[in-house]
Each structure stands twice: as structure tokens, then as C-alpha cells.
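Next comes just one chain, in C-alpha cells: the form predicted on its own.
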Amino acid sequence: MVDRYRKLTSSGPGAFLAKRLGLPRPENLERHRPGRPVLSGPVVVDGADGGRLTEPLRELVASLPSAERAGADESPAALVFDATGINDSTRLRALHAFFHPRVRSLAPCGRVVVVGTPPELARDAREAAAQHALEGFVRSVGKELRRGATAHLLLVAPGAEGAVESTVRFALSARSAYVSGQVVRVAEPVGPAGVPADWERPLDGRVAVVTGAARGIGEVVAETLARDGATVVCLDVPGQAAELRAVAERVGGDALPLDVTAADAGDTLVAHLRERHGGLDVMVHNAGITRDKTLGRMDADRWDAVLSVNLTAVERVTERLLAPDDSGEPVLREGGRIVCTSSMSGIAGNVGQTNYAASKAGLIGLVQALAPTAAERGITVNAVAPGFIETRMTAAIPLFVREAGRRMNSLRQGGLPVDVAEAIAWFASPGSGGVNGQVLRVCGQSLLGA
């Protein structure tokens, strides 16, 4: 769906125009290509005194491919702080010193990074609270970037320096164009420590799993895994066979019609994977349906359908893939990863979105509840939580409506499926074994419960 509003204000007349009259630009954002650098350009890395981080991350920022700029434009790609060492609150200051003289020359589409200690794992309330305000302060600049530029705070428990690469590669990288203002924690790796043999590649060799792919977003999910490396097995209803087929063969992969609210549905899906596949890698729970109404006008069969796809059948499911079939082992390998599709609406909630809404929040529920028990057995669960993405359901929005839910957030855009797409496959990474139990609000900030 095109944004016509800012393909206005991209052109000279519509920028001036909207310059004048005070309205918002939004910026064409700069998005992932295949073969395209980690680093759009030069980044300044620093920490304050006693940071754990600082070095490794100049060491691993220098290791990562970068475009080379024509001309002789030096504004950083992106800024990089090390708070870690920062464990009173009067050391803030050392953010002001850092950021201060160098954001306002950040690139178009540039990235902030901060990166903290979990304030849970402080040695002191001082330091607890010092963390803590980096919170604050990143979803605040967020908030006043301008130019599509995003901010990002990375908690890394103490023992998981190594285990940082994937999800700082995330946040530097055009793959994180859609995200800003979120908090990631990296804790230590669940299952065997994976670090692909090629990072533009890093699902080679392993099997996925994605719902609710014959179209939309579950559709670009399935082409971004296959990208990435991935064997993508195909799964929608079967009244969308032929668009789900279509797709399969399209990545790569294979088609299965199977209705997710079937009682039977995790024993046929266990069965096409030890069949066709040997196993499973990553299951991708992202088929989901609405059925808005406001509640006093919402019949029992509307809210009985919204629960049953999107958050009953991901339970059902899952359990079944966590189970040992005949073969005496789960069909969900270690180092398995199972990322579910929420929604904003789970997190702030939605006028006529009653029976959506708790199902995302239940999802929500589902991935910090199993996170702990699946990460016994090598696999992290953990959700993205989509905010205004443009595509068929959301074009059929009232024009007002849409506008709002475009403009509100701190990019002053909507996103697109492919911007969903890529924090999937981010979580679905082998290298990213650090995160679990997490939702990502894939939103550009979105200025409602974010």
C-alpha cells in the first residue's frame, strides 16, 4: 500500500511545503539488501571509565563490512556508548559528554547504541538505578532523532560479552530499520553456541516453520528466512492453497494446507517434518485473524475464533513440537528457536479489539512463561509485537484512522512486513542464543505503549 503522504513530502515542492507549514517528513528509510554492508558509513565507538564493553565492541565494529562514502562526508553512521561502567548516577553524565557534540551530526538513518548492564544484576542500588536511567534516556532520544535515524539499549549480563555480535549486527544494520526505542537484554547463550560461517546466510542447513504464509506477512517471513538460508515449510488453511503452494516454490520449500485449530494439527505438522525434513530449527507462529467488534457488540463465535487461531492453536502446537514423538526426541532440535507474531494491541490495547488483543497479550504471556523451561532444552521463545505495518488489513483501515496509526510514533510512518520480517529472522539466527524470553515492538517507536 502506498504512502501518499510521504511520496509528497519526499519531493521538492511537498518538503518545502511541509517544512513551511511545520508538518511531519517522514524519511524513506534505508532497508536491508543482500550483499549490503553492515555500516552505512563511519561509527564512533566510546565508553565511560571502567565500561566491560568498550573494547570489544571497537574490535567488533571494526570487524564488520562498512559502504565506503563518496565525497568527503564524515557524519557518523552511528554512535556506539559502553555504559556499562557508569554505576552512580552522577557518571550520567558521561551519556551528555558522549552524545551532545556528535548527534546532531548523525547520518540520515543512523543508529544510536547504548549499551548497559541489566539493572536487576547490579552490584548496588546506585548502580541499579544508573542502569536503569539509560532506559529513559534511549527511549528519549529516540524519540528526537529525526531522519529516520533509531536509538537502541542493549543490557548485557556480565559473562555474555560474547555473546553480543548478532544483535549488535541487528542494531546497526538496515534490518532494524523499523525498530527504535526498544530495550534488547543479551544474557548467555541457551543451547550450543552458534556463530553462522556466514553471516549473510545464517539459517543454512535448517528447517523452519511459518504460519499464515500464504500472504501478507507470513509470506515475506518465509521469503526473508529462505534468504537467509532457511528450508521453509509453507503452512496456511487450506482454502489458501494454491497462494500457499505458490509461495513454497517461490523460497524454495514445501507447501502444507493445515488448519492450526485442527485437534490434530501438531501431530500432522510433527509428522511432515520427521517425513520430509528430519526436524524442525525455527517454528515462525505468525498466522493470526481479527474479528473486530466492540465487546458489548461482540458475539461468543467472533471472540471463540480470534482465541482459537491466534493464541490456543500456538499453545496446542507448541506443545506438541516440545514433545518426544516416536522417535523418543522432540521434533524441535537444540538450539531450536520459536518466535511468535503479537501485535501493539496486546501491549496498549485496542478500541474494538477485545478478543485480539488479550490473545496477543497472551502470547505475550506464553513466550515469558516457556521461555525458562525451553531454554533447559537449547531453544529460546521469544515474540515480535508488530505496530501500524502497511498491508491488506490495514489499508481496509477508515483513511483517518490509518493516517493516525502512520503518523504516531517517532519515524512518523508505517512499516512494512519486511521490517517484521527481519526481527524474526534476527531471533531465528543461530547467533542469537543470548536472547530469550523477549518481545521486540517492531513499531518505530510508537508514542502508544511504547
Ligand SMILES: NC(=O)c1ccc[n+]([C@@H]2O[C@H](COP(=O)([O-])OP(=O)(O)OC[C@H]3O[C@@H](n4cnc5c(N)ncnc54)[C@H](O)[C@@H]3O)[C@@H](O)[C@H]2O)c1
The other form holds:
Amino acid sequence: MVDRYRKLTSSGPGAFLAKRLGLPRPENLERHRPGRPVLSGPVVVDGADGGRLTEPLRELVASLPSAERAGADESPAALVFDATGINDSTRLRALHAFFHPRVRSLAPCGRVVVVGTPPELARDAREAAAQHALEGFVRSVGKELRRGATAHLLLVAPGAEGAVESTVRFALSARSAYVSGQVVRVAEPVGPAGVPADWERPLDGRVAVVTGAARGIGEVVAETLARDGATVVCLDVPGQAAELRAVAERVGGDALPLDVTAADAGDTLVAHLRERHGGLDVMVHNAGITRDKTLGRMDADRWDAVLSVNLTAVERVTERLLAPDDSGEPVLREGGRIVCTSSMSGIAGNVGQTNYAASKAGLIGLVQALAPTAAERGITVNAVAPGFIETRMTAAIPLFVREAGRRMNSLRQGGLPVDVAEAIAWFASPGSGGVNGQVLRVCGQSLLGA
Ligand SMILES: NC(=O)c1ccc[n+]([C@@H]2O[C@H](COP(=O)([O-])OP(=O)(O)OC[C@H]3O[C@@H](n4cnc5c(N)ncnc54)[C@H](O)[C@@H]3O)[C@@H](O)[C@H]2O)c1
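Now that we've seen the form predicted on its own, could you pull up the form predicted together with this ligand?
First the chain shown before, then all remaining chains and molecules of the complex.
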């Protein structure tokens, strides 16, 4: 799908006109390309006195590959502030002291990253209040930033300081182009130590399944996981077999035409994985459908179809992957990853989508309930909640509703399938064992459900 308005306002006369008329001018977001350094320029790192992460963050940022800037352009690519030392509201002033003089010089598509402590782990009420305050700060900064810049709050549990690299890399890099104003929690990692030998190919030697891989977001998830080194089993309904085979061939994986709602879908998938790959490391539940109608006009078939594909099939297949099979072990190996595709509809609700929003909210419940028990086997369970993503699904929305959906976020544009895929790849990474039971909105900081 082409966003013609964004194209127009990035051209000389279009940009001039939009500026004169006070119309929004969506930035061309920088996205990751293989070989592109994590940092697009200099990064300023500081922290409040007594912070646990200021030194580790300085060391980490210094170790990350960075692009050379032409000439004397010293505008920071990112501003990183460790706020874990702030244990009282009077000390929140340190945020102002750090960001106020610098925020306006942030480079286009720059990053604001604030690091704090989960408020529920604070030592007393004052510290909890101060740490919770960071959320309001970051969400507001995200709304103020211009030119494609984004803001992130990382809440790092005490003891999890060594587990932040994968998340800091994601937040600082172009991989998180369409994620802003979100809170990510990092806890002590579950399962085997998982720092990737090569951060460019963290999934080397791993097997992934992507459902709904014949097109749209699923197709790009398959490409992205394959780029990161995984062997990808591409799954979609038999009616999409030709498209599915083409995707599987392109990503060097294999195609499994299968309806996830079939009674034996779990058995068929497990048999395929055992026979061809021995086991599974990453399960991406991406297949999903909409059958929109307002509730009074919605027949039971629409309700059933959406709930069965989007939620019941995910529950059933996941149960099967986590249960021991004939070998005595579950097919999803220790250190495995499960990622579900929820939606902003599941968070904010949407007219005409009682069925869809129920299914997508149900996925959030599933992720949160499974995460603690799956962690006992080193498995993480997370979800992405995409906002407006440019796909066939959103191309079918009537023009004016589509245009409103596209612009009602801090970045004033729709996201691309690759933005969802990058978030899934970050959850899937062996380095992300500290990220469990979470829902990441990939929505450009949508005004809905904010
Ligand atoms: N596009 C967006 O803006 C957006 C926003 C939020 C969430 N999502 C979610 O992202 C996921 C992908 O969306 P998309 O826009 O790429 O949709 P899409 O319709 O382009 O692709 C979905 C794929 O899932 C497959 N599928 C449907 N039912 C299936 C079944 N029973 N078994 C196996 N495969 C099945 C379809 O054949 C299709 O290839 C969905 O879960 C959707 O709800 C999309």
C-alpha cells in the first residue's frame, strides 16, 4: 500500500505547501537494512546519581557499531538517561536537567531512551511514585518529538542489568522505527544464557514457524526471521498453497499448507517439525482474520470464524507444542519463544470489531497466563499489538476511515509489515530471555488506547 500523502509531503513543493498550511509532514522513517550499524550517530548517555545502569549503558553504547556522520554534524542520534537512581519525586528534576537542553537537537529518527526500575519493585512509596512518573514523561516526550524520532521506557528489574543488551539494541536501532511511547520490562532472563554469537544472525541454527505466512505481515515475518538466521516453516491455508510455496522458497524454508482451525492442526504441525527439523524454537502465531459488523448485525458465523482462527486455534496449537509428545519431550525446545499477534483493537476496542477485539484481547490474556509457567522451561511468551499497518487488510478500509487511522499517531503515518516483523524478531532472539509476558504496541504511539 502506498501512502500518497506522505510521498507528496516529502517532495519539495509538497513539503512547502504542507508547512504553509500547517498540515502534518510525516517523516520518511529510517528502517534497518542488513549491515546497517545499530547507531546512526553519536549517543549521549547519562544518569541520575546512584543509578544502577549508567555505567553498564555507557559501556554497552560504546561497544555498539555506529555510523560515521558526514562533516561536523554532532546532533545526537539518541539521548539515553538512566533514571534508576531517582528515589524521590524531587529528584525527577534530573530528567529536565538532562533532556531540556538537548531534546531539540535530536537528529531526525533519533531516540529518547529512559531506563527505570519497575515501580512494583521499588523500595518504598516515594521511589515507586518517582519511577511511575517516568511513564508519563516518556509518553509525553513521544508525543512532542518530531521528524520520526521516538521515545522508549525500559524498566529493568534489579539483578537484570546484564540482560538489557537485546532490548537496548532494539530501542536504539532503526528496527524499532514504528514503536514509540511504550514501556518494556526486562527481568532476569528465563532459560539458558542466550547472548547471540552474531547479533546480525541471532537465530542461526533455530527453527521457526510462522502462521499466515503466504502474504501480508506473515510473509515479512518469515523473511525477517530467515534474515536473522532461522529456518522458517511457512504455514497458511491450503487455498494459499501456491503463494505460500513461493514465500518458503524465497526464504529457504519449507511450506506447510494447513488450516490452523483443523482439529488435527497441532498434531500435523508437530509431526512435520519432528520429521523435518527435529523440533521447534520459535512459534509465531500471526494468522488472523476480520469479519467486521456492528454487534446487532453480526451473525454467529462471523463471530465463530474470527474467534476460532484468532484465539481458539492459537490456544490449541500452543497447548500441543508445550505438551510432551511420543518422544517424552515437547516439540518446542527449552529456550523457545512464542509470539502472538494481537492488535490495537484488542486494547482500545473498535466499532464493528467486537469479535476481532475479543479475540485479540483474549490473546493478551493467554500470553500473560502462559508466561510464568513457560518460563520454567526457559520459554518466553509475548505479543505484538500492531496499530495501522499498510497491508491488504488496511487497504480495504474505506478512504476517510483509512486516512484517519493512518494519521492518528505520533508519527502521523501507518507502519509497514517490517515494523511488526522486527518487533517479533526481537522477542524471538535468544538474547531476549528477560522479556516475558509482555505486549508491545507497534503503532507509532497511536492515540487510541493510549
Ligand atoms: N494489517 C494491520 O494493520 C493489522 C493490525 C493489527 C493486527 N494485525 C494482525 O496481524 C496479522 C496479520 O495480518 P495481515 O494484515 O498480514 O493479514 P492478511 O489477511 O494479509 O494475512 C493473514 C494470513 O493469514 C492466513 N490465514 C487466515 N486464516 C487462516 C487459517 N485458518 N489457517 C492458516 N492461515 C490462515 C491468510 O490466508 C493470510 O495469508 C493478523 O493476525 C492480524 O489480525 C494486522
